[in-house]
Structures are given as C-alpha cells and as structure tokens.
Amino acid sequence: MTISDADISRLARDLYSWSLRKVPDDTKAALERARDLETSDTARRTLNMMLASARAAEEQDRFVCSDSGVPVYFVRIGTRARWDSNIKSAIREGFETLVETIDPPILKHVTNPLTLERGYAGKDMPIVTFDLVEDADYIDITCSPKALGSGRWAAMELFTFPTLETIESYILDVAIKAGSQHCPPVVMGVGIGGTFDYCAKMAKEATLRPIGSTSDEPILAAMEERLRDAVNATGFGPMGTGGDTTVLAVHVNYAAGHGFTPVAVCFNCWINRRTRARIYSDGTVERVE
C-alpha cells in the first residue's frame, strides 16, 4: 500500500476541525498550574473562564473560539514512506471539504491582500511547509491554523554580531510592544540565527514545542527561563486584565548562519492551537496531539 490522496485530503480535514474544538491537553494543564499560583483574584477568575470555555468546547462539541483562523499545516515526510499523492493538492481538497461539512460552519478568513476580499480560498493557501525526517516510514503532518491572536503581533530584526543580551533585549520588547493584543497567556516562539526565511520557520515551530519541555541547548534552556519570566513580570496578565500570567512559556530554535543574525518571535494565543498526526505507509493513522 501507499499514502494516497483520499488519505492525505482525509487527515487534513480531520486535524483542522480537532484543532477548534479542542485546547491541547499540556496548554490545559499549564492554564490550571498558573490558576492555582495566581495572585490577582481578577486573573484567576479569567483563567477559571478559559479552562471552562475549554471543556465546554469538548463536551458539547463546539469551537472554543469563533476565530477559525486560516488553514496552516507543517508537512514532515519521512525518507522511507511509500506515498503516492500530490500532497499540497490534497491537502487543499481537504480544507474545501471541511469549509462545506463542518458544523457549525466557520467564518471566512481567507483574505486578498490587495483587495481585501475574504473567502474561503486564495492564492498559497492552505499554506503548507515541507521539511524530511530521516528514516522514517510515515509523513507527519501537524494543523496550527493562525488566527488574529497567533498571528498579528509576530516580528523580526537583524542584527550584525549581537551578544545575548541585545537578543533578549529585542524579545523583551517585542513582548511589551504586543501587549495583551494577542490574547494571553500566550507561547512565544523564537527563532535566531539562519537567514531571513529559515529563522521565520523556527520561530513558527517552537511554538509547536510542548509546554514543559526544555531546549536541549543549555544557553538556550536558561534563556528561555529567564524571558518567561521577565515576561510574566510586565504584569499584562491573562487576557490583560492585570496578573502574573502573560505567558505560558517561551520556546527558543536557533540555527547557525552568518554574522548577520534575524531574530524572530512569534505567539499563539491562549488556545494554542495545534493538532498533529502521522499518517504510515500502510494508511495508519496515528494522532500524536
């Protein structure tokens, strides 16, 4: 047997409509861990609202949020799969397929840059990257769609040779400049090193990252500790009502390069939305997230 389109275009739709119905479980156990060591009654009290908002969206089956976002996947294809399928095309039938059965339907966020026209389709979208896992005989795909809060408030500097300091400075910033805009408390994902597009995409996949794992990099571990905390220090607080939980955690990727060094950040929104399977050579589906 081989991966088929019916099986890609079938696991596409699937994972899009888990990713709105259902807040990751690590996220929900991150929320209830900053409930319980709040100390603004305010933030409690919203964090409280999010986690029933949360299991709402489970037993009755409904979205937690009405910001279906628009449809993102990241594409892992392992150099032994057998697969005989125009991925991206599958792919896309299946968002289509999902836009005309998906109850209750969902909103239109699709939209033309130079006109400003929204549907349901456009050029690129799904946007779908690819990258190849070694030895491996499935192809896993993970669905992050990105609405307003995950999406808006993102950034990116280049600097020329630039010490910790000044990175964690610009993060820092960043996370000042966004506020409570999107949505806190938030996971901010960090890219540094590479070039223009690749720390983008690290930045982008460190936000996939489980809440509660560690970079393996020693320098980037205590980094990442040290900006979760400076960032629950600005005191923006959960959905910005005031407290000690603007984020949930940072994640930092880095990749070598040249001296000239992007930084990127980025944040999904308290949902945090993210579904994630492998799909084997035999057809097996297996849902990792």
The other form holds:
Amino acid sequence: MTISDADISRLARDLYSWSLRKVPDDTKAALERARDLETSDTARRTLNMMLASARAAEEQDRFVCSDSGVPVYFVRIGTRARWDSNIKSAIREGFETLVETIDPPILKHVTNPLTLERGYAGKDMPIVTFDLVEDADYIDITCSPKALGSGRWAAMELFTFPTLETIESYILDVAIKAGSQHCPPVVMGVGIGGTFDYCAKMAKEATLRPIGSTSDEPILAAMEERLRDAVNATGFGPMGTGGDTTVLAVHVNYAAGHGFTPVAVCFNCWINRRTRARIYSDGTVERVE
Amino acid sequence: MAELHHHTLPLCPEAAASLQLGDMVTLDGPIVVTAGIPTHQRILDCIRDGHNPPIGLDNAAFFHLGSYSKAGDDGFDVLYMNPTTSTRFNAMMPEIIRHFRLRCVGGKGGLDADCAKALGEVGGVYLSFLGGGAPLISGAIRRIRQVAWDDLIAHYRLVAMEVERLGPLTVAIDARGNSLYDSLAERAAARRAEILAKLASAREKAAGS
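Next, give the form predicted in complex with the partner chain, keeping in mind that what was shown is the form predicted alone.
Complete assembly follows, chain above in first position.
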C-alpha cells in the first residue's frame, strides 16, 4: 500500500480543522500553571477566561478564535515511506475542501500583499515547507495556521560575531516591542545562526516544540530559561493588560553559519495553534497532537 | 483589588468615569462592531462628507470585533465573533472617537496615546476583549439589528447587535485618558536595564556551572 493524494488531502483538511477547535494540552496545562502563580487579579481572571474559552471551544465544537489565519503546513517525509501522491497539490486540495465544507465557515484571511484583496486562495498558498526524516516509514505533517495578531510581531536582525549578550538583548527588545499586542502569554520561537532563510525557519519550528521541552544544547537550555524569566519580568501579562505571564515558554534553535549571525524571533499566541499527525505507508493515521 | 462591574449600554458618562484601569466589566445592550480598515475609512468619509454612517455611532460602544455574518431568510445572522488588534486603526480612531463621542471602544492590543487622549476628551473608555475568546464572546449575542456595507467581506462589515453579559472586558484606557498600555510599555522600558543585568548574571552563572 502507498499513501495517496486522498490520504494527504484528507489529513491536511482535518489537521486544519482540529487546530481551530482545540488548544493543545501542554498549552492548557501551562496556562493553568501560570494562573496558579499569578499575583495580579486581572491576570488571573484573564487566564481563567482563556481556559474557559478553550474548554467551551472543545465542548461546543467551536473555533477558539475568529482569525483562522493562513494555512501553514510543515511536511516531513520519511525516507522509507511509500507514497504515490503529488503531496503539495494534495495539501492545497485539502485546504480547498476545508474552505468549502467547514462548519462554521472560516473568514477570508488570505491576502494579496500587492492589492490587499482578501480571499481563500492566493499565490503560494498554502505555505508548505518540506523536510526529510531518515529511515521513517511515515509522512509527518504539522499544521499551524498563522493569524495576524501574533504573526505581525516577528522580527529578524543580522549580526556579525555577536556575543550571547547582544543576542539576548535583541530578543528582549523584540518582546518589548510586541508588548501587549500578540495575545500573550505567547510561545516565543528563536532561531540563531544559519542563513537568513534557514534562521527564520528555525525560529518558526521552535514555536512548535512542546511546552516544557528543553533544548539538547546546554547553552541554549539555560538561555531558554533565563529569557523566559526576562520576558516575563517585562510585566505585560495575559492579553497585555498587566501580569506576571507574558510568555509560556521561549524555545531556541540554532545552526552553524558564517560569522554573520541572523537572529529571528517569532510568536505563537496563547491558543498556540498546532496539530500534528503521521500517516504511515499503509494509510494509517496517528494523531500526535 | 480590581473590581467587577456590570453595565447597560449606552454607557452613561458617570458609569464610564467610574471604571478604573484593570477593572472588569460585563455589558448588556447595543454594540457596533467591525474589523476592517476599509470600514474605518468609510466612516471617516462619512464624517468628512457630512453624512451619517448607515449605523448610528453617537455615544456608541464601537468594538474591533471580527464577525462572520451570513445572509439568511430572516436577515443576517452572526455565526461567531472575536476581537482583532485595535492598534492598526490608531491613525483613524481619534477623529472617529471625537466626532461620535464614543463612550466605549474595544478590541485587543489597545490603542496609542493619541487615541487615549481623544477618549479622555470625550469621557470614553477602551475595553480589552479576550483574544481567542470566540466561544465566550459569541455566546453574548442576542440579536442582530443591522448589517451595513455588506458589499465588504464578512469581518469588514459594520454590524449592529444586542448583547447580554458580554465580557468580562478589562478596562485598559479609562475615561480620563490613562492607558494601561502606555504605563505597561513605560514600565517595561524602565525595567529593561535591570532585566539585562539579571540576564548577564544568569549567563555568568550558567557559564561557570
């Protein structure tokens, strides 16, 4: 058996639909921990409302947010997987089917940047990136629709032989600039090194890591912890109306590069939309989150 | 301690003035919503041309909420709604606030100092909605009164509706023009040096361990 167009298409549609209706379990747990530690009444009430909204969306099968974002998929193809599919077209078809069938319908957020016209389709949509997983017999797909609220505060700077101090100071300044705007508490993703394009990809992928996971690189594991505390010390708080919790986690990825070192920072808002599943060569789907 | 209030719209000047930063409020009554920059532009065009917009905004509660409105047999229905980032309307809001003497403005992410000043002049407040609160916020809709400018895409339309127990919403700019957003940004900027010093000492500790 092989993985077909229909398998990929169906999964692309389902991953998107799931992501709109369920806040990931690790994120709900992190919101609960934050709620228990908050010293501000307003912040505690806001975190409770977030948890109530997440619960209501699941119970009533409703969207958590009206901004269903633009479709973004990360596809990792196992080198042992067997497929007979135009994977990219199949994902586009999956999104088209979602638009036609999803209940309730989603709003038009796909925007032509040249004319500002909005619709459900556009050049290079959905945004799909591909990677390979050695020796795996599945295709692993993550869907993380990106909305305006947290998407617009991402930033990148290119340094030359920066110290960790320079890098961390920049990351803090990006967080301070985003301030109250990105529906905090957010997950912050950081990329350090590589090249311009690769660095942005690393930052984005860092937001997809489970909350509570730490970097395998000891220098980064320590950096993630101190940056989390640093950003929380800014005091913007839940929904940016003050409090102890501005980030749920800071995740940092890195890659070797030349002496010019890009540093990219991006955010996922508190609903932390991400769903992920694997489809095996026999067509079996395993939902990872 | 931040207080919880309940008010009926349109909010009277005294009720607006009584709201303190960080208080939370639930609302009953008529509201007007949109999430569109083109919609704000049309409102400004109305002001400049001396016309009334199709939905009255005098002393209104005007919120930056994106909604999915759908035409049915009995007029429009709204399937869900949720706040959008207000700051992208910063440049357009002071004139709208002053012209209509808006008593309540809201959305998420706040408005800038010029908007806060305009709110202070007319005695209006900015209320912060829960982003990602669609199930709770949509549950407050009781009746759709009017959907205007329906040539626009759904979330850009101007929608008038009745709500019940909308919120709780956080008072983030008060009727005197004090802004939680400005004070939090100032506080974060003031704390920056101390935060960087803590990062430096944590780095040294990590390097030595």
